[in-house]
Amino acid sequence: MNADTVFETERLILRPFTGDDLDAVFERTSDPDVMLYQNCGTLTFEDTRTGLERTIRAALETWPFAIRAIVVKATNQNVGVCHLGPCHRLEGHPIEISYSIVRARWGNGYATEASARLIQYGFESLDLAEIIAAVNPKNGASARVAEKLGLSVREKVEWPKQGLVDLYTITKEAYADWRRACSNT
């Protein structure tokens, strides 16, 4: 695998971002509901362009970790982002899963499906010991995604601009148990 690796799920393609994603990214980053629990708040078109350029460069620089556009196979529509990489806000830079979906596509399970694929990649290909997710306790939808992925709250931590957030975690062993449980249903 390399920095251009594309991941697939039943309904989704997780691919590197390109400059052609700008309008789709701006739809997400300019929406106050989508950005409510993001540290940066809503973004202007120019801030989104700058952020997308930084994301494209970071994807090359941070490989083997992954930041990927979430694209629906049936429509070829970019509906969000999923990221597996170091969390620079926490000491030791644990590996974090994060996700964000455009509001028009909330409730379709895309964040869960995309994140599950990157978590699988993290444990099975990168041999990670643990993956975390930082979730604002007011963000019930994001908490449900983390819980569906087998993560559980380990502690509360101070987060910039948000105060205390729930730090969810899953170990490689818990992930193996979660996968077995999912395959038995």
Ligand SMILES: CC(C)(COP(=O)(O)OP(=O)(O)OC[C@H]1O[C@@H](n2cnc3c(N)ncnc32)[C@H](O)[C@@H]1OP(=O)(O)O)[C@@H](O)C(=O)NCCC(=O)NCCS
Contents of the next structure:
Amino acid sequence: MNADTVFETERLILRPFTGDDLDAVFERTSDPDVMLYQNCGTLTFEDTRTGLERTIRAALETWPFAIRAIVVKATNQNVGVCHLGPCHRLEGHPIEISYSIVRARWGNGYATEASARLIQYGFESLDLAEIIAAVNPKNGASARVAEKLGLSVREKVEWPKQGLVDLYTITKEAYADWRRACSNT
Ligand SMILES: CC(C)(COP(=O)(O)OP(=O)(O)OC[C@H]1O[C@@H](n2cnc3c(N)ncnc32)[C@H](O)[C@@H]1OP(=O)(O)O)[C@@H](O)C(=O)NCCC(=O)NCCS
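The block above covers the form predicted on its own; next, return the form predicted together with the ligand.
Expanding to the full complex; the earlier chain stays at the top.
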């Protein structure tokens, strides 16, 4: 598995971004509801283009594990992004899972389904020891996704422009237990 790996779940394809994703990405980055808890706020079309180009280049030149477009198999629509990679805002750069879905597709389980696949990749292929998620406590949907993925709050950490956020974590061992528990229910 490398920068080009395409992941698959029951309903989704998680593939690297291309220049053709610009309109789909801009639908998210221009929406204040989607960007409410992102430090940068909403983006212009040009800033979105620059960001997308940077994402595509970085995925090829370095190997930040996985930043993937979330594409619904049934419609071939790009509905969001899911990222597993180092969190540069925290000391020691722990590996973070993050997710964002276009407003019109919230509530379909896409963030959870996509993130679960990247977390599986992180623990079972990359042999990571721990994965974290930083969640603003006001962001109920994001907190719920983290919980559905088996993560739990360890501590509060100071976050730029957001104040204290909840640091969710799951260790490799807890993940194995959580997978076992899921398969027994
Ligand atoms: C957070 C986000 C990615 C969730 O995407 P999604 O595809 O709708 O998530 P899912 O459908 O997998 O799960 C959402 C869960 O949150 C619940 N939820 C939604 N709004 C909620 C709220 N205000 N408070 C508590 N729970 C809420 C849903 O009911 C669902 O839980 P359930 O399956 O138990 O019913 C989406 O809301 C989003 O893109 N938000 C803006 C970007 C963002 O904040 N990203 C997180 C930063 S890391």
